[in-house]
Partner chain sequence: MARKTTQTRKAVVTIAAWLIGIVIFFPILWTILMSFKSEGDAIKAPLAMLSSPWTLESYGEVQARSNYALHFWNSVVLSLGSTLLALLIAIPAAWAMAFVPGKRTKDLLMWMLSTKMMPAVGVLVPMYLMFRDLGLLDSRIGLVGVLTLINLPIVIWMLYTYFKEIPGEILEASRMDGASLRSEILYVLTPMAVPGIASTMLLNIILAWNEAFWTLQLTTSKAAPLTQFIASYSSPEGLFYAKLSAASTMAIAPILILGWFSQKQLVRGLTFGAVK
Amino acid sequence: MATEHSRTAARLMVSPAVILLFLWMIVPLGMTIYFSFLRYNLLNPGMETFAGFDNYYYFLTNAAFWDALINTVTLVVGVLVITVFGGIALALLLDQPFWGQGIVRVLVIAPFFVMPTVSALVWKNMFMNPVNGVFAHIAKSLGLQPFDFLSQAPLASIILIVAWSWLPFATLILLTALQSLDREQQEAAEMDGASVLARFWYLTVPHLTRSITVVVLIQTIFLLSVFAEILVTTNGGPGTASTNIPYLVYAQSLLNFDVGGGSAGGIVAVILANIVAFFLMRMIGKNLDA
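Could you show the structure of this chain alone, in the form predicted alone?
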């Protein structure tokens, strides 16, 4: 009886937070679904008409959508490749004993706490600027022509900026996993004559598999919504060369003033993100059960 009263009291105490969270998610989603079925242009307030699935058809058949979809996948995969392999390399380096190890670890992790807008501005103006940037000065000192990263390789530049921000996260997760590796196994393998590469491939990599899966899952969910770096650096250009789905939704809604089309794009983006999350959750579940 007392246990039942305790459960009821716990539900009552938790319910306000659950209701608030439910409203916080459902109300905006419901409004977005509602607007996605309207011809709603901000330049013509009060002139909304029912459009059915026209907004979805327009968004999905728009050539910019397929460019944005390809760019989104390329961005996610590119950042994951850099952060996973770079994170493993940095984790192995930081796991070695050396003087000032604590300070170096803090410096490596620090970029993760920099706001995306700030990091994008720093990379755009201090490093990638073709006139006064650090890379331009290095090229000039070597007698080379400075390369305009954001104009000539916009998507690759954004991948580099985003990867720089997420590399510390991957490093921290993988370093934590690396420090739980059984040292006796490593020593036994070394005594049996296993090379450094063999010990890494057959002992370290299998041990890091679960942590790599967690890194891929968490980063993918966040990388699907990358926006600030694109807005600050390239504005999705040149053309649609660096436009991803979130930026395309923003452009449709606030640059073209088409709230209906933008809302339809937002729903499409949510559906695609949930599909990706579903398959990733199945993948991580299999790895954790293994």
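Same protein, different form: I have the form predicted alone, so give me the form predicted in complex with its partner chain.
Nothing else is written out below except the one chain.
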């Protein structure tokens, strides 16, 4: 569908993007790989020595790594479950006719615009603080002992905060999908005697599959690298209870100044992400046929 002229032009037009992304991917990654084989501490610059696989050995055998891995997965899956199911429920509700649709939609979408540092701080201090937080006030007024969310259930609290930020995204996409549902198809099914539940299961759910895929894909990309929320709430603690892999790598390299160890951790994170990406890409390759 094109001539040699336009193909040449196309290659020329696409190359800046490709070259930049390639460099962006390969240069720092190459350096990370290089550092990961060095004994390299930021406090003793110029003292780097070759370390072989030591950094990997220490990183992978460190109990903190396994905690962080489990925490990362828990965080991603937890948020995905809450936002996808919550998003479907909310979208179904908001798709009904009611008074003030526009305003409610504005209210629901708002958390998406709140930067991670703000949402984390607001939740940490104004809501989850065991002394002055809204939850503590409510507990006290009910005669209950206030619950210290961030030290008693740090990971669950972070999941809650992150899910709050992403729920609007899921809801909006699913709502848009619902609104494009073929009404005549629904009516035909109703004429065929399908119950509300059957219609939901056989018509609505398949229709939503594509948008759920989009939600899962985009959110996973962002959820795998949740960082700011942890930094400003728990600093990964108590212990490693809320440390995920990005935070662990950050702590290793920039808090402990262990560049070698941090780099090894970074490479491990890249490998893990690639495993996830592989499956995700296959999934969207099928669903997002462009």
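Each form is matched to the other, and the largest set of C-alpha atoms that superpose within 1.5 Å is called the rigid core. Numbering follows the first chain given and starts at 1. Since this is a predicted model, take the numbers as computed values, not measurements.
Remark: with the core as the superposition reference, the CA shift of residue 143 between the two forms stays below 2 Å. Core-superposed comparison between the two forms: the C-alpha position of residue 47 differs by less than 2 Å. If you fit the rigid core between the two forms, you'll see the Cα of residue 195 move by 2 angstroms or more. Once the rigid core is matched between the two forms, the CA atom of residue 13 is found 4.4 Å away.
Overlaying the rigid core between the two forms leaves the Cα of residue 27 displaced by 2.3 angstrom.
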